[in-house]
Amino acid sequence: MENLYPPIVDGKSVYDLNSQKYLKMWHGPQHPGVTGNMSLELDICGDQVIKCNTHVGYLHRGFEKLMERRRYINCFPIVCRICVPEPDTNEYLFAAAMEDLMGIEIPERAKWLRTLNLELSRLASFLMWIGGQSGAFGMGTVAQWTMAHRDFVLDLFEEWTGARIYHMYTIPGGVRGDLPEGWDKRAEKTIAAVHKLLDEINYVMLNNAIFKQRAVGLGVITPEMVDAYGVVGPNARCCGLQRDIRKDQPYLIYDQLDFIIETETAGDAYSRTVVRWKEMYQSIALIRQILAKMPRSGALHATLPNVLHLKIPKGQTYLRAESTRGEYGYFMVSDGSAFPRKVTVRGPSYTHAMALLEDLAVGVNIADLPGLMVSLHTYPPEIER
């Protein structure tokens, strides 16, 4: 039978794109996850991948133009959806712009709840991307394990907010209300029980010889391309540079907690589960940290006009933060009015799943490449925003 693979010349697979001996194939558009939520136009030698193109489009979308027919209140549903295992993020920078605008502080307490929530939607957020991982390379047991821990977390948002997914917790001037009484004591149950977890994964998967096998390698990110294509979060952190929001330009409370930026340098999807997987040992302490050091008592939001009719004065405004998957920011143009004039959305998906993986998957396997397009973390949301 005539081989169909590629020659290798100096270690490197060599492709002539000319001749007949490929295949095209379609990865997705199917359902659940970033690896179905978009599609991928695939040329094949053998099971090996020589080409990729991205295509977008099969997901709820348009969110930013949404907005500019809504008053600003009437946004908080929205940017929810533009990230559906961390919507915390969304909410409290578009409330962060609109305070920016208006030239708004809020209260001490409110930036202590506000953290407390983002980094609780962080754990969340991560433990929903490890089981993605673990099962990406077929090992569904860890997948079990962290979507039933990811949903005790999410039990401690429904006693504090009233909601499982979408919270619209974070609001213009602040808060929506204090923590239950108590609150503290389940939430400690609770990450103690993810704390515990994460030591388990430690043996089951990062320690898995099959797991070692196929991430090892795998889509690898030098320091070098980590301007050239935007790269952000853990997907640069696992290369050695240490970029965090939360440390390079504080906001909120981070500027009084104590913890460090984690780092890898192989650049591989397993370094990058590494940082992932350090990073939710870090969220676990910020929380302890924020619940012991939180004032008690004082103000949970700024006094505001009516929101239903509130107007921002005209300017314009870019805010970022750290999310599970680095930076992300948004810029506000307000025009006057009870409208927003446009909010544009930098999400980090859009560079790390289109650009990015379309020359990362260039070499991988086909079966590998659910794994490696999970690696990069990535939410279609926010490439159809």
Given for the second form:
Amino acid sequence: MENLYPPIVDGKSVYDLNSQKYLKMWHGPQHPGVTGNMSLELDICGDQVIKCNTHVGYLHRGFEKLMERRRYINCFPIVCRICVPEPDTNEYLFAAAMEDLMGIEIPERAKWLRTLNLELSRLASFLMWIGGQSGAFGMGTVAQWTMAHRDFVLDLFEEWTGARIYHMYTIPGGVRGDLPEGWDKRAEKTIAAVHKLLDEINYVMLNNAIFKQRAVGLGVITPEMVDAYGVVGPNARCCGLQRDIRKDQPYLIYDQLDFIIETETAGDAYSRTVVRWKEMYQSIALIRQILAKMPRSGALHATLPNVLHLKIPKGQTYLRAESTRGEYGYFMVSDGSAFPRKVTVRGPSYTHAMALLEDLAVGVNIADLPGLMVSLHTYPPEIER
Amino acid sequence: MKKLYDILSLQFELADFESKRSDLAFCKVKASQAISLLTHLRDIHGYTHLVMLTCVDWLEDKQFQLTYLLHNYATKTDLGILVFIDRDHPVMDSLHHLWKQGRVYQRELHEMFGIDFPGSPGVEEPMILEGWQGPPPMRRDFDTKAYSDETYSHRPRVQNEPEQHMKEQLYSED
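Please give the corresponding structure for the form predicted in complex with the partner chain, as opposed to the form predicted on its own shown earlier.
All chains and molecules follow, beginning with the one already shown.
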């Protein structure tokens, strides 16, 4: 069996695909183990990956090009669609970039409501991710539990904002409306149920022998790799780095909330799972803190000029926020007209799914590849925009 | 940030320092010095994180603005390095040896704006638009409407009066 593996010349494995010892295989674009639609072109030897190439482009809708031809307010229905599980980060960052260029300060209460919106969507996004992570390792039951609980969170969103997935709650200058009467109590009931589910996930998933055997040591990210590959978010925190934009460059009202940066040290798929699992507890705690401390009266949005004729002063800015996958950023350039000159979306998956995954996949068993992909929490529309 | 700019100005030809916020600043540098400036910032001044590389098309000035945004985790500041290159012959030095994700950004810019980065691995390969025949689509002078009119056949919109349509469909014999 040993002589099957290709010889290494100058740090690269050299092999002849026609020798019949190696096989080229496509993993995706339509595959239950792939997050979203992207494909991996794999060269395999036996059941081990020896080369991986990421192919994207199946979800390209040209968002950045579309935005150049739309007024700022018309871009709102576009930006949220860049990330389906967590659209609120996009809405917040687009609005914040506009406000930064226009020099608008939003009311205190709007900041609290935006933070609540971001944390609740973080919880929903993590619930969807943990379903994918467990499903990739053959534990479909956990996936069903978490997807059901995500739906309860979406119920809260529906009651609050009128929509389940694309809330469009954050608008330039503030937020769209107040919390409904009695929403706090229903939110507490739902997040208490999620809290209980997380305790159960600890027993059935994180302490499960099969899950541990497959996830421990899979796709190890070392601290040296973090800056070299541009790794951010939980993927960077899983190898012991204390990096969280909510703490490092606090935006909205995160500096008034009490939380710590969750880290692990091993850097593998298992520690990434643990970091995110801990962050879900943290998210629940943050939602409770916000609901307890939030001011209940005051303006919801600042006064803006007519948004249909809005012109933004010439300039450029970059705004970032911590999404579930790490640093999410918007680079906005205005030329003084009513249309954005250029909006660049910096999605965390851009680096995780292309440069990093291609290197981490080498040497991995093909059965573990979906688990590796999900553990990086990649999401293709962010790459293609 | 102004302090850092003054220190860097001793070695590099920088211009147009613009402090956007206390933690974000932009400055311009000549294309020939850009990669050595980025290496210097990464190795000496702690700007170890390449946040993104993007391009803005200034069609009226016949220029592309490449923006290299770097982040320093120790001081928690961002520095945007702006490089203006000729729009008609867009060539820029590659930074794939500094950051692994650099080649992905350069591959995208090559595809979307037609900027060449000689030496960057796989820069010629299509990334998102496999089989694309037209000009680089993110350029400002690319007309999406004209392209789709030429490329795809026109499908006229048929509108029926609901009442009349149902009558014809369901009770055509009457």
